[in-house]
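Below, in structure tokens: the form predicted alone, a single chain.
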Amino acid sequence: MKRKTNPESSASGAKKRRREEEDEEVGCSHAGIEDETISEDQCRLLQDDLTFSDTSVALRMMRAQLPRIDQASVPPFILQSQLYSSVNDRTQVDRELECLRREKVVRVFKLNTGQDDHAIIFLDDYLKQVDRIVKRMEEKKQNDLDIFKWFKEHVLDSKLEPSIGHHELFSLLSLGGKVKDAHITLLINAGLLTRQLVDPDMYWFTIPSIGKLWKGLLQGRNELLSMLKRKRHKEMFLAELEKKRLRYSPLDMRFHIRDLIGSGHLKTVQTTSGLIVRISRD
């Protein structure tokens, strides 16, 4: 016996599906951008700027393309996985990134996402973020703000690795003045340091307010992979995929595409019709 279909229900379902598809189309707009003016770099197609000649060029281009996010006052950052997708030679990336780190052009931060994620920030951007924190605390009449000056001049300037021990931190800060435990607490509360879980005597250098983006970063990865897994061949043309909007991440599609290509979850295949992005493993 054939089941009768309600035409109104079918039409309603079709309209809902169309609305969902339309909602995913974003073109050159960016969800969560503070400024309505979108730069030329942000509007360039990803397939035209997928790879670069060297790490420095890749970093500066991706910094310019990162959307400014309303929800978090985070300095522009690039994931190390994105660099691996943007420069063909990973050894070259590691070598050039190490040079930039030692030359104090960038700092590398370990992200607490539960995965092997590292963020890269231009040192000038990071120092400006520290200055903004101090300015907010000055407005609140907070005491002991000299610790931030000592942190910039003696710790950030000489300790270039992503972590630091308690004794070394105290020693470097002491070059500026007498250090108290309350000073360390102030740096932790400002989001500049966090204790390592495996060793409380070790600290990670951290990016203030970045925690607000962890959830979006992880959800965006899962959403993009799910989107491709629903396709018959688990692939899409890059030009088409780039126009989709992610519902659960404040970061844009190109950010996540670069990240997942660099981490090995996605791969690209050149065809006569254009570049295809494909799931590389389940």
Given for the second form:
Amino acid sequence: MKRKTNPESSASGAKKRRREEEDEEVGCSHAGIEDETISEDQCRLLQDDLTFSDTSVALRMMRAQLPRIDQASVPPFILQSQLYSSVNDRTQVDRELECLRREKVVRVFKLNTGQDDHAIIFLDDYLKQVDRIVKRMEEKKQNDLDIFKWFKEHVLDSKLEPSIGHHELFSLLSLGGKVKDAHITLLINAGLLTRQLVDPDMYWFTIPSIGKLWKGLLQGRNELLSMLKRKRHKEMFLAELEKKRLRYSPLDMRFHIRDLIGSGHLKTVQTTSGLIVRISRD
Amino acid sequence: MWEAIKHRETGQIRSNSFANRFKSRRILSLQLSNRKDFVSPHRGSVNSLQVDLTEGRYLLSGASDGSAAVFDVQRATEYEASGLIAKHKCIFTVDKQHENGHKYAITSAIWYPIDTGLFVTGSYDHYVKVWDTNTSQAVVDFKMPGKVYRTAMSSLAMSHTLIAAGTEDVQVRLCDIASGAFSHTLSGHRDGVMSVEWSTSSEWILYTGGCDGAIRFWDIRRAGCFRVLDQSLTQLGVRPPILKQKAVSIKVSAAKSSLGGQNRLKTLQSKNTGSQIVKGSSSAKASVEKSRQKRLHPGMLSTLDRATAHYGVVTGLKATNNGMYLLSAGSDSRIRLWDIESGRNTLLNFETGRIQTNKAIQLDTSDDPALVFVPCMKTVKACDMWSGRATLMLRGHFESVNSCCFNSSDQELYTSGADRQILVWSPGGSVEGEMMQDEVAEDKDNWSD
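Would you generate the structure of this protein in the form predicted in complex with its partner chain, following the form predicted alone above?
Starting with the chain above, the whole complex follows.
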């Protein structure tokens, strides 16, 4: 499967459309081989599809669809609940994600939302983001930037889990050189590590500058759920729902719909006039 | 069905598979029973259910109003609606009015595994009491340092009669009925212990799940736990993979060394010296750590292991009957299946939705169509154990469900919840039902103006 072009490099709309058509071609060929039951009227563009046949196909599709919010400069991420809603078998998703993680194609981060949220980012995007942070810090004339190199070489390479203990972090960074506490503060300030309330001794890897999107994620979820709860029968057509825009979230509607379906708050029902999205009452 | 009987007669299928075929079909058709009902005397949410292990006849339930009750599952106390509905009233109950009864909620009520002459209850009033069933008297009392969350006794035990009690204290205490005292305590958890379960393959092994999210395996003959389950140690599949041959790795390293030219060797050497210098400092650190570790008893080394099995409290544990797998439910709304032998997460994802987070829940498993019965808020979901898909969704309770108990001899499921009810789920579509339908069909033609 060919690698998709970097979304950062294609800024113009025309290029994005071309890339999406490229995606659609490759995706349709996959769909053609694996799913023979696609009928004529259901053969929409693969990018408009809600379910995919394979985890890696789903990941690449969703990464291509994430809108670019240039001022936030966050690498494109996909939530694990979105993967659950996109592929039929959850166990298969978990296992394939584990394989991809071990092969160092993607990295999984635990988001501090209070629920079991995990964000998946392709490793290349993440490394580019780290490089961008280093460059920004150089411009601000910060010294001691070797710590980022050691971080990339030793820590990111060997530790594939979303969290790391204090001693292990120290010992892995020391493989590069002498480490002081000030260095770890630098890493936390850059937004690469954080601590969560669960355990005082563990550092968690984070996506840098995720704050605005994270807040948008939480508020967007609440807004979408309340929009559906206000309806009389607590349901809406999917086509109609996708056209609406959320006021409090910079992320698009499809992102939130997939996320809520995967985490079980919403469910889709196939009817004669299309898919209906309903609040699940369990 | 008649085909299956004919095959059995002619010997094409064996008697075991014949019986199992019927049992699986019955289990997959579980629905709220319209023939059987338990009249629950409890005035609080029912926290624990257990059918006795010797006969499978008596059901013991413990509730939040401090009452424990015993029901006869097979014989009804009275019949209603001209013999169609069997009502099972409790045989006896011990509650707050009893002179030695518990003062606060009973969280766990279990039968003595050898016979039904004794049962053990654990409660929020810090006591674990052992009761004599025939006289309804409390025989032994054990005072715990905190609220008791769960008690468990091993069903395989031949040489000990220990009750393992998990409380809000960090230590798990083992109480001995024979001597009336504590035999020993197991330390290692960093927060209270919410679920305790004995192994189904060895009488000495105990699994505990704590409020810190860790699951620890203890051998009670040794000090300290011998394994802490870590959710990031995974295996792709329900059995661990066969180890690759060592010859392959030797070949790879030989190839690498033959490839190295002069430059490569130099860089390798410089890297080695660099790492050696670093190793000097890190070895200093390592020795500091080792001396710190040396101060601890070797059995206590496991307290330094902070691996978590769930991102929250471990609310329920269940070992499968074949002793190979352990199911754990956590307050991060996940059910995980662990391979006991290798101690790894099998990455099975059970489609359960949200699970109750503040209280312990009781899971149960059935063997033949390997199902896990999970209480998810107001419903009970029966998920297939090897694929994780939800096959049955049992809706009947008005409030959240706390515990499920599966009676494999009758293929019935008993569930209880915060709505103070104990519901029976039995296989639908019985033979008598079919016969009744035939009679009604005949009568339809027998009419006149």
